[in-house]
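Just the one chain here, the form predicted alone, laid out as structure tokens.
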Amino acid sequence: MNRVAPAQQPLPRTVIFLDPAHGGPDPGAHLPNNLLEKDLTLAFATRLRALLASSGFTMVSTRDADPTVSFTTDQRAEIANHGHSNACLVLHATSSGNGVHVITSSLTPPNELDGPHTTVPWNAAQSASIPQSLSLANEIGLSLQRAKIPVILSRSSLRPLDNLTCPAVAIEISPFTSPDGDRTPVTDATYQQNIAKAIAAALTSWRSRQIPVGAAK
């Protein structure tokens, strides 16, 4: 007798927002090889959409490509609350450092007495997430030691990140030093990749501990 495999549950449809910072007449930093920060961050947003896409997830970006007029935080932060984004990564580049500086937002989450209805500011908007974007973020840490890349976790008061409705992260990549002295540039395509398959790893596993099965909208 023939046994019928049980059908397998659909992937609930999270939406990540990917935002690579800065962006036309906003070069960002000065990178080496002539490389500017805004076209880092834009090459590396696709290497991370591109794993994410293929593991099931629905992506959101404020540029596939180099725009004539940048977006300002505002609008950044605007596309992905409009977005009903589940998590937000702000990429960025340096120079300097060692490995991937994880950043979220230093605001505290709000006081239970407030009720539900009391207005959040502009600038506190990420507070309600605070929790949840620190899961993430520890998430994020812990998948990048796994992959043998330095990892420090902060917190700090950063636009668009303090406006963003959904847990949210900012991801900062440097240069890598490895423990003999090597020095891998934060231009190297190997290294980005490496850090790409490290987050999109960490948000599969995130995902399946924040968003129950069967919660697909």
Second form
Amino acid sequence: MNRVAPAQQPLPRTVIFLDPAHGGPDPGAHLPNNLLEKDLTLAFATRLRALLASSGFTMVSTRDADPTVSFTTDQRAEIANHGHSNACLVLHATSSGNGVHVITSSLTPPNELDGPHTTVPWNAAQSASIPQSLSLANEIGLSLQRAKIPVILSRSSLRPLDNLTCPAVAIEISPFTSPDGDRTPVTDATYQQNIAKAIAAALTSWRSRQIPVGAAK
Amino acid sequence: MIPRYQRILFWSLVAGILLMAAFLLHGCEQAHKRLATPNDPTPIAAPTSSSTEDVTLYLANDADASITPATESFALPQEPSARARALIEHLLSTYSLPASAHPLQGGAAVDDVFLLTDPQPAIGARPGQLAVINLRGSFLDNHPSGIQVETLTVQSIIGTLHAAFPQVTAIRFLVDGQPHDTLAGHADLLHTYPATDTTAKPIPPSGN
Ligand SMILES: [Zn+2]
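Having seen the form predicted alone, the form predicted in complex with the partner chain:
Whole complex next, starting from this chain.
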């Protein structure tokens, strides 16, 4: 794995929105060993934040602790949309499935014939970013695959994903069952770290592919 | 000349014989009815149709996040709402079988399905029916929590309903008669879903 320090030329400021899902009175899924999803997503976000910071990314996060009153999904989307994030990651964990599920909103891109001035409803705010979100999901998928972690790319109708105006994916960590039947739980620290590394590598590669803002049509 | 008392005795005995004969005949008839009942082909609680038919279930698989149509034969009521409810109930009950690739707990899951004329069809969409599926709170309480696992349940219901009711164009959910935010913390239940063929086989990420 290439661990070269960030290049010498100045990097464009790339803002990554991190949303460790659930929190406060919403525990999320009940995971093995009495662990709650809200605690795992927070721990995973901390790992990912450290890796992204060392790669020169700027982070906007919805929480860095377990608040007594957590943000609603609408409030989380407002934070992301006001922060003009370049990429948005919503973090989840589950005990179903295998490997990492990278989920893109099931909204469809707006019809070109409707014209650019059509107002986009809040529940479909993500629709204009779908092509970029799918490309981001693919980039993360490739990076996980390179790290020998099973990955499934799928679509879902999910808040706050549908309300985000940035290229956005939800990342759901599920247990890893190897071909010979060994099962690594989502609570495994090495497993989490490998996933975080793959995501950080994907975002670095994705950043380098983005057309500079001024050159966009 | 026959004495009067002998005539009275004779007619009394004849009357007794007739009475006993009538009583026996009645008893025989009763016994016959009782014995004949189990052979009666009329069902006790008659379903509208007792014959089985081919129905397509859109079955979810947690391991690869796929939805695959599979044809099964079973009996369904004819009345559309009862038919839709029995169909979804049957679909969800298959997930509680030991070999299920998308394990869910058993038990009643659906209270009602309402088939309504869609009052607000999407612009450009063909007019059709709106199906409102009223799920039981207990089904949600026992449903595993996760984006993929919840989405698969929703997509499995939508695909199965779409195949059996092509006139349904949109699907909404209620829980215990009320609008509800998510299935088990993730999949959006406030969304109006288009009724489509939900067959899915996620493709792996592609390099370029
Ligand atoms: Zn979650």
